[in-house]
Every structure is written in structure tokens, then in C-alpha cells.
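The chain below stands alone, shown as C-alpha cells; this is the form predicted alone.
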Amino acid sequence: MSFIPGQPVTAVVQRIEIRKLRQGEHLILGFSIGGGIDQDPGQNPFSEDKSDKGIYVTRVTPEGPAEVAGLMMGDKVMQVNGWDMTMVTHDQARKRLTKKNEDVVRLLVTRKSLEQAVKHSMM
């Protein structure tokens, strides 16, 4: 993703859509994140040049919700159900995701590989 200051952020996106498992009252997403502008960007293991305050995927469990969607370790969530994620804090986006009256989570997110995969194709 490419990235310079006081420019619109260009990303390869791809759009996934997780349906939540209900466990009692509970709805699991299989999925855990880390980042956010109120977070040091470096100890993000996922930022290249430590300074990407994003929201990162850090860990998905293994036949979740979020694996059978798609989802990967490293995605960055750019936008959940239409909200901007690219400059909120970690309690922000933990609290976007995790809504109690949303059986289903749409999210917009990049991943190396998405970029890499477009670069090639241009070359």
C-alpha cells in the first residue's frame, strides 16, 4: 500500500464477510487485532516501516469464522460495515467489530500478497 502524507492512502482491498458463531450469548468472529493511533506502531510486527498505526489481524482460530471467510494473519482492516478503520483507536475497532445486534461483519481489508499479486500483473 502506498502511502504519503496528505495524500488518499491507494490499496488493494478485498472484501470479506464473516458470519459471527453464537456461543450462548456470546458471538465469536475467530479473529483477534492489534494497532491503532493510540498504540506503538513499533512493536506492530505486520508495519514495514514501523509507523502504520492501522488495525492488524494478529491471530485467527483455526476453522473460525473468520478463516472459513477468508480472513488471514496480517490483513489490515481498512474499513468495517462502511467505517473508516484506518485512524481509530484499538477500543474503537475492537468496539466496531464486535457489536452485539451484527450477526454479520463485511470488511474491507489489504494484504501484501493482494498488492503484489496487482504489481506483477502490471509488469
Second form
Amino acid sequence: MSFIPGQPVTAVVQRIEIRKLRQGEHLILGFSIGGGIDQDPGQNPFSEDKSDKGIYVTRVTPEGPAEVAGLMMGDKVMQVNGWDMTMVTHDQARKRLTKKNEDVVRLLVTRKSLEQAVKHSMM
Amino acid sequence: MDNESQYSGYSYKSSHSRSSRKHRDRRDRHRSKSRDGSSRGDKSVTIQAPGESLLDAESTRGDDRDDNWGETTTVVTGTSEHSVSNEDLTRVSKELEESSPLECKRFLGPVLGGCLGLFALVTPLAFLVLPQLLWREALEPCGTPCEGLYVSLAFKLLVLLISSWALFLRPPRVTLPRFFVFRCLLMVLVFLFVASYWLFYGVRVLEPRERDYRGIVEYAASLVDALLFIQYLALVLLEVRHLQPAFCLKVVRATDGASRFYNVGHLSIQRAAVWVLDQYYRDFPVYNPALLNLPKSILSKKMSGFKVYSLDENSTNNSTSQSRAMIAAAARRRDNSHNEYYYEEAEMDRRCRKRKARLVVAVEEAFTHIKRLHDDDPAGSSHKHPREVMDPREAAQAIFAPMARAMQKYLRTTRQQPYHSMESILTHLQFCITHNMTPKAFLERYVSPGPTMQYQRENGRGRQWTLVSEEPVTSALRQGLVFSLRRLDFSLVVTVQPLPFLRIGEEFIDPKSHKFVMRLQSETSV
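Having seen the form predicted alone, I'd like the form predicted together with the partner chain now, please.
Shown next: the complete complex, the earlier chain at its head.
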């Protein structure tokens, strides 16, 4: 999950489709995000490389739509509905996830265990 | 030992130097004994324990030495007046060594310089006075210009006199092994100047009986100017040049590793040595030979090694293999002495702190027993119960008794008892009482070992130091030079290093450029 600026990023990703849940007048997804290019990357407990300014999942509410869809804490969000999430500010990420006219968000997330699983399966 | 009977006879009033010399004597004698012991039997390889007797003398004997003033009184019996024991002989010879005899060499330099200076100062006056005495009638009268010159001459001579007094008229504190090059140079210069002026004067003025008195006065004024310039040169060479720091000297005491760093300027080795010694007496804690030895419990265990006897007289080549086998065996044996050393040190620390706590409490309590009598007190208290008014000495003696034992025990634990006799403690107590010091201020002298200056007695003879150096001692300091200053039982090793060349750049910061932002780490739930 480390990246070199200027080089294309390659990662093993998992496609997660989350259906938003209507609670009152809000559509919630059931997880919290942290990170962004305007944030302090050193405080991120989930990232391997402490200069990684990507968007990470910091909390998943139990029994929420995100957990049901298979999102786990510590995942790095790479894409939301086709929009890139590796080089966005925190606020832009929030906006992409909470569009009122979308019911479903399709995320591409990556985590360490995915790479290891691929390695094991290739051996 | 035949000398044992003497030690019980010395009273508590021995000065610190005598008892420290006894230390040294006993230690040196024991050392020589052990050396003789190991040289016996050159055919066999013996490893004995030479350290046993040495340490016994230091640590056990030291406890029942003559400083029992806290517990018992001692009676002066002493040896008879006609017998001179070995101890006395060594003491006398050491005393002779300690104090350098009142050498005339010490005063030769200053006396010579003084004569030369006086001669130089008197010369202009002589130049003026001689024509007046010898051929006054033939002289041309010289009015106002001469009087002006007289005034300037007088003031310049006065300035010369005062500055010579300020700069040069000081009692000599040091005897250097070689000539002080700059001083010699200046004296030679002054001598040459004055001599050449006299020469010229003698040939051109006295011989033909010169009649132009104004010229003579101007000549004398020029001599005084030249003397002022030489004095300026002396000031720069002797006092000012070495003030700008150029070298860093590391001074390490060879016996216990106490070290300091000093910055000095451009000096010759002997002048740098003098400077280092001045700082040594002020900065280094006093050299205490009793603190050097490891506790005997550790060393004795270490020294009890193997004894190997070689019975075969012919086989000299076997001895090396045997010694090698021994060393290998010793190395394989588990060496636990570091463990013992650690615990011994911890124990020593604890003991020291405990005794110090007792001492502090005793002193604090003792100090509460007296208070200063103010002038307005007697009217109020005199009719209640007349208190006995004491002077500081009596007050000190009165409160010394309760703290004496604690003090003696503490000094013994920290091995400081040779440096403080009962008399010196009483004097110090009296001093502290007189100046309204607190118990903590009184104890500051005993709690930490002070600089050597604190323990100096007034000695007109001076301290003997030997400067050991591979380069001639009048050469200037330069990088990598090492010299050492040796005394009888320890030495200071001095290493010279130049101070680094500093390249200082400049960076301007606009005061308005100090701006800050918060580091964000927000978490949003979606």
C-alpha cells in the first residue's frame, strides 16, 4: 500500500457495495473515515506508511450497512463510484460518499490481508 | 612491626599533611615489601596475593588511627627524644622534598628587572641634569619651549612609573624551568635601548660639551617616548596576546580520572602549565588517595588464583606453557567480581547516605542551641534569667560536642578524615557562627570534596611540580601536543587541541513570517 509519488499505484482491491440506510432524513452508510491530503498522516493508526494521505476506514458501526457489506476497520478506500479517493481532501471524500441522490455506493478498498491472500493463492 | 608502637602515641592534633604522609609512607613501604616478595624464586612461577597487606593497611588500620577525638582522648607518649626512627627519617626527607628551599633564584629575575627599570627611568633625568652640573655656564639659555618639554617629560615619566608599578611590580608566584622568553626579550630590548642612548649621549654630548640645551631636552624626551613604546610592547606581549582563546586544553588527573577542559590563547608550554595549575587548584576536587582502591573484599577474591610450582629445573620452556594454561584456566573460571563490586558500591553509598543523614540532623539540632544576642535583648531578659554571654569560639566549643561523633563517623566513611582535624572543624564552626550561617552552609565544606585550595595551609615554600614534556618547554602550544605535570604521587596529563574555525553565516527572518496552522486529524462518520 505504499506509493511513490508520480508512479502509478497498484494494489489488490476488494469491491464492496453498500446500500445506504435511511434514518430519518439522512442516508447513512455506517462507518467513519479519516485521512485526506489536508490531514496529518502521522496520526493514522491503520496505515503502514505514515506518509500515506489516503482515506481510511476508522470505525464501522456494528450491524450497519457497511459491516453487512463486508467493510472492515482499517481499510483504505481507493475509489468511490469511480471517483478516486487516494488524492482527495477529507471534505471531498465525505462529499463523495454522502451524495443525497445516490442509494448505493460501490467502493474499492484495499487491505493488507488481501495481498497476502493473493500471494498464498498464487503459490 | 617495630613501628607499631609509635602510632598510638600521636595525639589528635596531627595536621592533615602529616597524616597523609603517613598514609603514603605506609603504602610505599608495603608496596616495596610486596615487590621483594615476588622477585624471590625466579625458577618457579608463583602467583601470590600481594594486595592483601596493602589494603589492610589502608582500610582497617585507617579506622583506629589517631583521629579518635570524638570518642576517646589520647595521651601523648611518643618516642624518646634521642631516637630517630625510620618513620621520622622518611618524614623529614619528605618534608625536605615538599618544600623547595628558599631559593635565591626565585628573586633573581625580578631583582634584575627592577634594577634595569630603575636605571631606565633615571636615565632621562640624568641626561637633563648632567649638562647643568658640568658646564652650566656654556649652555645656551632655553626658555619657553624647554619648559614645555619639561612638563611633558614629567608627565610621561609619571605615567611610566605608575604603569610599571601596575604591571610589573608584583611578587613572583612562579619559578619556571626555562627562561620566560618574552620577558627576557623585553629586558634585552630595554637594555639595548638605554645603552645605545647612553652611548650616543656620551659620544655626542658629553665629549664635545654640546651647548644646545634644547636638543638635549628633546633627546631625553625621545628616550621617554621610546620607553613608553617598549612598555606598550611589554603589555601586549605579556598580558594581552594570550587572552584571545585559541586552544582547548584537556587536563586529566592520572590517578582518578578527574578531567576539565580549558580555553587558552597562544602561550608557551611552561606558561600554559602555570595557567593550568592555577585552574587546577581551584577546579579539581582534592586528590584523596584513600578513594582509589577497590574494596578489599573484591580484590582479595580476585587475587586468590592458582599457585603453580615447577619442580623441574631444566625445563624452562615448560613455564610458558604452564602460565598459559593458568591464564586459560583463570579465564574459564566464572568471574563474579563485577557483581561484588556493584553490591559493594551500593552498600557503600547507602552507608554514606545514612551517616550523612545522621550528621545533618545532629548539626541542625546543635545549631538550635545557640542564638545571636542582639543589643536590645539584655534589657528584657536580664532580670528573668541571666544568660551567659559567649564569644564565637566558646559558642562553637559548646555546640561541638553533640555533633562530634556524627561528624567523625561521616568523615571516616567518606575517607576525608585526614583533611579535617578537630581544630579545623572548630575553627570552621566558629567562622560559620560568626557570619550567621545555617547548618547547611556549615556542612557544605564536608559534604563534597572541595578544591585543593581549600586545604592549603599557608606555606611560604611553595608546591613543587615537574613539567614533563617531549618538546622544549619554551615552544608554543600547537595541535596534538601532550605534556604532563607531575607531583610526588599523582600527575596531570594535558592534551592540546586547537579550537575549531567557526564559519558564522547570517539568516534574516522576517518577524511577520511566523505563521502556524493546526494539524488536522478529523474523523467523519458517513
